[in-house]
Each structure stands twice: as C-alpha cells, then as structure tokens.
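Just one chain is shown here, as structure tokens, and it is the form predicted alone.
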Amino acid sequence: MSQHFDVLIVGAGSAGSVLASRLSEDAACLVGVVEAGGMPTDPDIGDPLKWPALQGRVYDWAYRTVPQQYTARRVHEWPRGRIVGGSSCLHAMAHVRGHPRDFDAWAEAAGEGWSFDGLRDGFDRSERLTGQRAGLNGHEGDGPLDVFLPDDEVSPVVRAYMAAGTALGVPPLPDHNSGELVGTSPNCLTIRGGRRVSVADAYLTPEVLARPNLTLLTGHEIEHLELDGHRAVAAICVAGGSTERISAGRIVFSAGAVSSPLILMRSGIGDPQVLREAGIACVSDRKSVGRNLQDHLLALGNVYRSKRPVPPSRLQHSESLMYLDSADFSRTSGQPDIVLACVVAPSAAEGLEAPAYGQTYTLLCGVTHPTSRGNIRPSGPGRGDQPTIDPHYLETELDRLTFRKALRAARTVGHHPALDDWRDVEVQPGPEVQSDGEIDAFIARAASTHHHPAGTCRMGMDAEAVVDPELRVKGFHNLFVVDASVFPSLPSGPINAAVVAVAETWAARQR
C-alpha cells in the first residue's frame, strides 16, 4: 500500500497536532499524520487528579534510562505518550512559557525569530486564558488551547505555601506568564469545565480532523526513512502487521525528543560510530543526532506530616510553582536557577518513606538550567530495539550544588510560620539530613524526571547543529524537525506551551 502527501507529519503528539490543524487550513496542501498509538479512549486521561496514574498503560511507550551515577545508580521511568496528543495526555497541565531570557540562547544558536520576541506570537496565537483571574496580564486571547487560571479552587495548603514565599521576599504574580517568571503563583493549567485539555483536544477537534486534505493515519509505527540523495522520499512504517510506504513532498519529524533523534538514525542520519554499534548504514554524517539531550528533575520530595486532614485537590494535585534566585528569594528580575512546587498528596520516590493521601502534602525542588547533557542512541536497526537513554542526571558539579540550594530552599519554605497550622513533621529527608553530603545522597534517592526530555536534534546556525534556523536537517532539503528535540536549552519550566509556540511559529513561515 502506498499514499501521497504535500507534507507528512511524523508523529501526533503537540507538536503534530498544531501543524496538522495549521498547516491543513491551506485547502491546496494535502496533509498525512502517522501516529504509532491511537485515539483517547481512555476516560483517566481527561481526569486532572488522574494523571499520575497514567503511565505504564499502553498509550505509554514507557522507556527507561540506563543506571544514573549520580542518582545512587538507578534506572528511571520515561513516560512518553504513544496516543493521539501525545505526552499532552499524560502530563501534569502546567503552562509556563518560560522567562524571556531563556530563549536568548536560542536567538544566539539560530537567530532572532528563535527568541522570545520571536515566539511571542506563537504563544499569543495558541492560547485562550479562562478563570476567574483571566485577563490580568493583559491577554486573554482566542486561540484553541485552553489555559486556566484558578483561584477559588486553589487548595489551602497550597495558599499558606504561597504565603510563606511571599512572607520570606518572593514577589507574588498574577500568573507565570505575565512576564517576569520569578515569583510564585497558582499554576496556569490546560484544564477546561475540570477536564484535561491536551493539544489533540485543543488543534485535531472534529471539525478539523474532517478536513479533506488532512489524512490521520493512526496505528503506524515508522520503521525508517526512505533517502534519495538530499532529499527524504517516503516513510516505511509498520501497520496492522503490514508494511505501507507513504512519500511526500515534505516530510516533518514531530515525534519528539526520543522518537525524533531515533527514526533518524535508524534511518542512517547520524553519528557515524553510534550507527556502525547498533547494526544501520551511515548515510548522512550528523554526529550530534540523539545529544544534547536535557531533562528536569525534581526530588520527591520534602514531605511533611499534616496536623490536620489536607482536602484532596481539585484540580491536579501539583497546584503551584515558585520559581526563585537561590541567592535572593527576592529578587523580581533575571532568570530563575530554582524551582519549588506545593503538591497536596504524597510524592516521594520509591522505597522513601510517605504518609497516606490526606495526611501529607509535598514541596518539590529542582534546578531550572540543568548543564549536564546526556544522549540517545538506538541498540539495534529495528523500531522494537529499545533505545539507549542515558541523560547523564547531576553530571556537573554545578547541578549537584545548585539542587541543595533548591532541597534548602524548600526546607525554608516548609518551615515558615505560614505553614504553622498545617505542617506536624518533615518526614522526607529527615531532620537529620542536614549536611552537604547527607543532602546529596538524599537527592540521588529522590531526585526523578520532571518529563521534559528536549535537545536531542538541536537548532543552529554552527556546523554541528542538526537542523538550521528553519528546522530543516542539515544535509536535506526537505525533511524538518518540529518538536522539543530542536531546543537548544530547556526553558525555566514545563516545555510544552514552548513545544506548541514552536510549531505555531514554524506554521505560521510556512504560509
């Protein structure tokens, strides 16, 4: 079997859903999405308070890492959607652009459209803020994702959490993406009437999906590319047990930070040595291909005994961010190096010690600009080979130092006298763990993926960049990557309003 498009998008995550809605509201350009999972049936996923029970289940292609140094040799989790929306149905809703200054290296990697003026567009044009705090920095916009801003919904808990920041010089904000991001707030959340609203939801609604140029082909798992010189001819993927070619004119990689860097180098695009090891033909010389990679992590978590029964959420459990200056919790300008988050349940890592729901509630805390970077490579040819996923986790000295500022961090706000009438007893790390290095071993034990996985086939104007400015591969004249792999650096945040402004960026060129 074999179909032809204009242009065909590789994968249906958020990237995917916002450039199969753009690019398919040009009638003339006949548009092909493949996606390996299917469409949402189940009903967890359009529950907020459900999400950290989604992973593992079979829209999740569940990869892990190998064993971590530096995080007392464990091997991690990696969800990944394999769904139709992508990781936007697993995902913990938080919608944070970021800080302006975080995208100054993404000007300085592939010019100015790439810095936050430049993407400014693609996040005004993508979102459509609701709640009762609407509007307060200025924007409310009408585009499909909604993004909501709570306020009476907001747990106790978390307010006395906010409280305490606030008492100890951390500026209040109307919501993190009003302009500075040092601050803390409620988070903004892509929930709508209390659903999940995931960027399917939001870009693929029915009205688009029965567009007669857009084809979405779901159940199809690419093997490989087909290549002809510089040019990328068709897709060979995998469906129902039967193998389909699908050519285009443009073909458009939106399978994010894995899957993305992986489809490349099975199909010959890559480090020349990393390809030789796991069995595939060198065609194209692109060395950087699977690095760079980058990750956040979060430490689960300083939690604490309740004096009293803490209400469930009733909105996703993880209700505010505080993004600080570890070096002056009152500083209101510049980029954040730390992170805290108020959740009102238990969260700490396996084999740590946490009371029951609604006896506990958890502050977490990781490090915003992590410098260690890791790589992906494939083991085998084939799509079954799992990939190798080493993310090299607290490498740099820096990371290390700069996550106890952020464990300390949270152990001040924990304290605060705000949070008197709720806190009983730290029971993670301990009272006991105060040093250097009973900190540091601490972390290694709690220290896990905030699931922004990006870098892997960065942007650049350098030789060594995988795709240029206008996210073609180096090598190729029609073959993109659109998808948190071109990140040059993670954001202060959770990446994915960053994933969309990309595409709705790259969309909007395209015109």
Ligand SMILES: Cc1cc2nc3c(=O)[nH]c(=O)nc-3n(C[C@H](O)[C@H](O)[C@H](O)COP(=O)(O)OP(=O)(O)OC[C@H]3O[C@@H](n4cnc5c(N)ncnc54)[C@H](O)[C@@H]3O)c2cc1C
Second form
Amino acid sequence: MSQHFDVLIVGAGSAGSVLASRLSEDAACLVGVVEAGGMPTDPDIGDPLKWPALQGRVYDWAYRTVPQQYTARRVHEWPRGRIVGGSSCLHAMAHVRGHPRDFDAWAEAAGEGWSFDGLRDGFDRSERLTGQRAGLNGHEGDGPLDVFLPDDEVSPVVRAYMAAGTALGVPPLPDHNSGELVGTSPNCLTIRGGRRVSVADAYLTPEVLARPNLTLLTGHEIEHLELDGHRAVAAICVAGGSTERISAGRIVFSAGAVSSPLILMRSGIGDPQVLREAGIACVSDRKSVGRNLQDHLLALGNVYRSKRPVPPSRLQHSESLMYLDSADFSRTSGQPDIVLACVVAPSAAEGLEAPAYGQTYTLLCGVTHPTSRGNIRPSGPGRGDQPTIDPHYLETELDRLTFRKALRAARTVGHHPALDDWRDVEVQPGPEVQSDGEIDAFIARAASTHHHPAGTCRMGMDAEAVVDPELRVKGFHNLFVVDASVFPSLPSGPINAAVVAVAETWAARQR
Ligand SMILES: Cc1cc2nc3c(=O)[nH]c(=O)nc-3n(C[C@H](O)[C@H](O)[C@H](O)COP(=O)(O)OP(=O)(O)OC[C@H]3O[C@@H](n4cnc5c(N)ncnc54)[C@H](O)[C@@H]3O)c2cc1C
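Given the form predicted alone above, produce the structure of the same protein in the form predicted in complex with the named molecule.
What follows is the whole complex; the chain from before opens it.
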C-alpha cells in the first residue's frame, strides 16, 4: 500500500501535534502524520495527580540508559510517550519558557531567529493563560494551549517552602514566564478544569482532525526512510504487521530526541563507524547525529518527615520550581544555575527509603545548565533493536560541583524556620551526610532524570550541526527535524514550552 502527502510529519507528540495543526491550516497542503502509538483512551492520563503512575504502561516507549558511571552504575528509566500527544501525555505539566538568556546560545549556534526574541511570537501564539492570576504579567494570550496559574490550590507545605525562599532573599515572581526566572513562584501548569491538557488535546482538536487535507495514521511505526541522492523520497513503516511506503514532498521528523536521530541513523545518515557497528550502510556521513545528548537530573531528594499530616496535592504533586543563583539567593536577574522543587508526596530514588504518603515532603534539586554530553546509538538496523542511550550523567566536575551546591541549597531552604511547622526530621540524605564526598555519594544514588532529553540533532550554522537554521537536515533538500532534538542546549527549565515554541516558529516560517 502506498500513499502520498505534500508534507509527512513523523510523530504526533508535542512538536508533531503543533505542526499538524498549523501546516494543515493551509487547505491546499496535504498533510500526513504517522504516529507509532494510538489515540489516548486511558482515563488516568487526564488526571494530573496520576502522572507518575503512567510510566511503564502500554503507551510508554520505556527506554533505559546504559549504566552510568557517576550515578553509582545505575540504569535510568526513560519514559517517552508512544501515543497521540507523545510525551505531553505523560509529562508533569509544568510550563516554563526558560530564561530569555538561555536562548542566547541558540542564537549563537543558529542565528537570531532562534533567540528568545525570535521565539517570543511562538510562545505567545501557543499559550492561553487561565486561573486567578492570569493577566498579571500583562498578557493572557489566546493560543490553543491552556496554561493555568494556580493560587488557592497551592499546598500549604509548598507555601511554607516558598516563604522560606523569600525569607532567604529569593525574589518572589508573579510566575515563571513573566521575564525573569530566578525566584519563587507556583508552577504554571498545562491544566484546564482540573484535567491535563496534552499538546494534542490543545492542537489536534476534533475540528482540526476533521480537516479534509489532514490524515493522522496511528499505529504506524516508521522504520527508516527511502533516500535518493539529496532527497528523502518516502518513509517505510510497519502497521499491523504489514509494511507500508508513504511518499511525500517534504518529510519532517518530530519523533523526539530519542527516535528522530535513531530513524535518521537507521536510514543511513550518521557516523559511518557507529552505523557500521549497528550493521547499517552509511549513505550520508553526519557524525553529529545522536550526539550532544543533554538531560536535566533531579535528586530525589532532600526528604523530610512531617510533624503533621501533609494534605494531598490539589495539583500535580510538584507545585513549585524555585530557580536560584547558588552564589547569591537574592540576585534578581540573569540565568539560574540550580533549581529546587517541593513535592508533597514521598519522592525518593529507587533503593532509598521514603516515609508513607501524607507523612513526608521532599525538596528536589538539580542543575539547570548541565555541561555533560552523551549520545544515542542504534544497536542494530531494525526498529526492534533497542537504542543504546548513554547520557554521560554527571561526567563533568562542574556538574558534580553544581549539584552539590544544589543539595546544600535545598537543605538551607528545608531547614529554614519558615518550615518549622512542618519539618520533623530530615530523612534523606540524613544529618550524618555532610562532607563533599558524602554528598556526592548520595547524589550519585539519588539523581534521576527530570525527563528532558534534547540536543541529538542539534541546529547550527557550523559544518558539524545536524540541521541548519531552517531545521533542514544537512545534505538533504526536503528533510527536516522539528522537536527537542534540535535544541543546541537545554533551557533552564522543563522543555515542553520550548518544544512547542520551536514548532510554532518553524510552522510560521513555512507560510
Ligand atoms: C514523565 C515525564 C515528565 C515530564 N515533565 C515535564 C514537565 O512537567 N514540563 C515540561 O515542560 N516537560 C516535561 N517533560 C518533557 C516533555 O514532555 C518533552 O520534552 C516533550 O513532550 C518532547 O516533545 P517532542 O515533540 O520532542 O517528543 P514527543 O512528545 O516524545 O513526541 C514524539 C512522538 O513521536 C512518536 N514516534 C517516535 N518514534 C516513532 C516512529 N518510529 N514512528 C512513528 N512515530 C514515532 C512517539 O510515539 C511520540 O508520539 C516530561 C516528560 C516525561 C516523559
């Protein structure tokens, strides 16, 4: 069976949902979207409190890293959505644009179009702010993606944690997206009426899916591309046990930071040696494909037993990220180097003890701009060959040093008198863990992914970049990557807002 589209989008995740909706606004453009997973049917996906329980279900690709030298040789679970909506159906719903200066590195790599100012329209076009505090920062927006600014709903424990930060000099912010990022604020959340809003919920509404020029093919997994010289001709995919060929004028990868580089490599685009080891013939020598892998880690965490019952979260457990300059808590401008979060549920890494629900709260901590770089490789030529994912977590001395500062900052906030009404004792790492060596050993056991892999098909004007500033795969006229893979570096915060803004920005340039 063979089909043809003007544009074929691979993956209906965060970026793919935006692209499918925006590109099909042009009724003359025949848009096809292929998605390995199905439509969401599990009612738990919509319940913001259930997000941690979704991992490992049938719609999770459930990747695993190789053992990591600097995290006690642990293997890290990497959930990724295999479903319409992609990872935005599994994510924790925090909506953080990042600090405007985070995007200076993008502008340096790929031009001013990818600076914060270049992306601003994309952010604005995507968002619709709701909640009691919407509009306080001067814009509410009328985009498809609901961004809820909670107020009364915020847990009293989280309020005490924010008060501790403020008493230590941390500036209060109206919200994370009002300009500066260093400060305390409840999280902005992609929630509407108490329910998760995935990017597909926002962009692939029934009205959009009914457009005659848009075809969404679920249950279709792309294996590789058919290439002809400098053109991508078709995608070869497997659906229900049979193989299909889908040809297109343009092919756009939005398969995410794991799959986009993998499919490119399975198609013969990558480092010849990496491909040879996986039994794949190299068609285009592009050594950077799959490299530059970055991810945020969070230590789970600085756990406290509570003096009194901790009320259940009315939001999604982790209600407030606090971005900080570890050297000066009262600095009000510039990029943060560390982040804390207050979770009102037991949250401890595998193998570490956490008291029962309602008796505990946890301060998570992490590094906003990690300098360690990893890679993703195919282990074989087929879609059934699991990728080898090696994020090189905490490989650099700077990352380990900054993480130590983050844990010390969490303890400073956690032991502040503003939390006296809640804090009984510190359970993790525990008062006996004080020296640099002891803290490093604890972090190695406690560090877990914050779920933000990115950078594996990085954009740039340099010869080594995978895609050019138009997000076109170098060496191919009609092949593009538009998703978290193209990020040259991580923004400070969770990255879904930036993925959506990148897709909005790229789509606007196609008009
Ligand atoms: C547990 C968890 C918590 C998170 N929490 C947050 C948060 O609170 N805030 C935040 O901003 N970010 C969060 N993130 C990260 C955020 O969700 C992702 O960065 C973002 O969704 C990535 O978008 P994407 O378009 O690059 O990829 P995805 O959304 O993962 O989309 C890729 C799509 O491609 C499909 N696909 C892959 N391979 C193939 C193939 N071979 N054939 C066909 N289709 C294919 C996939 O099934 C998927 O639908 C979290 C992620 C997870 C997993």
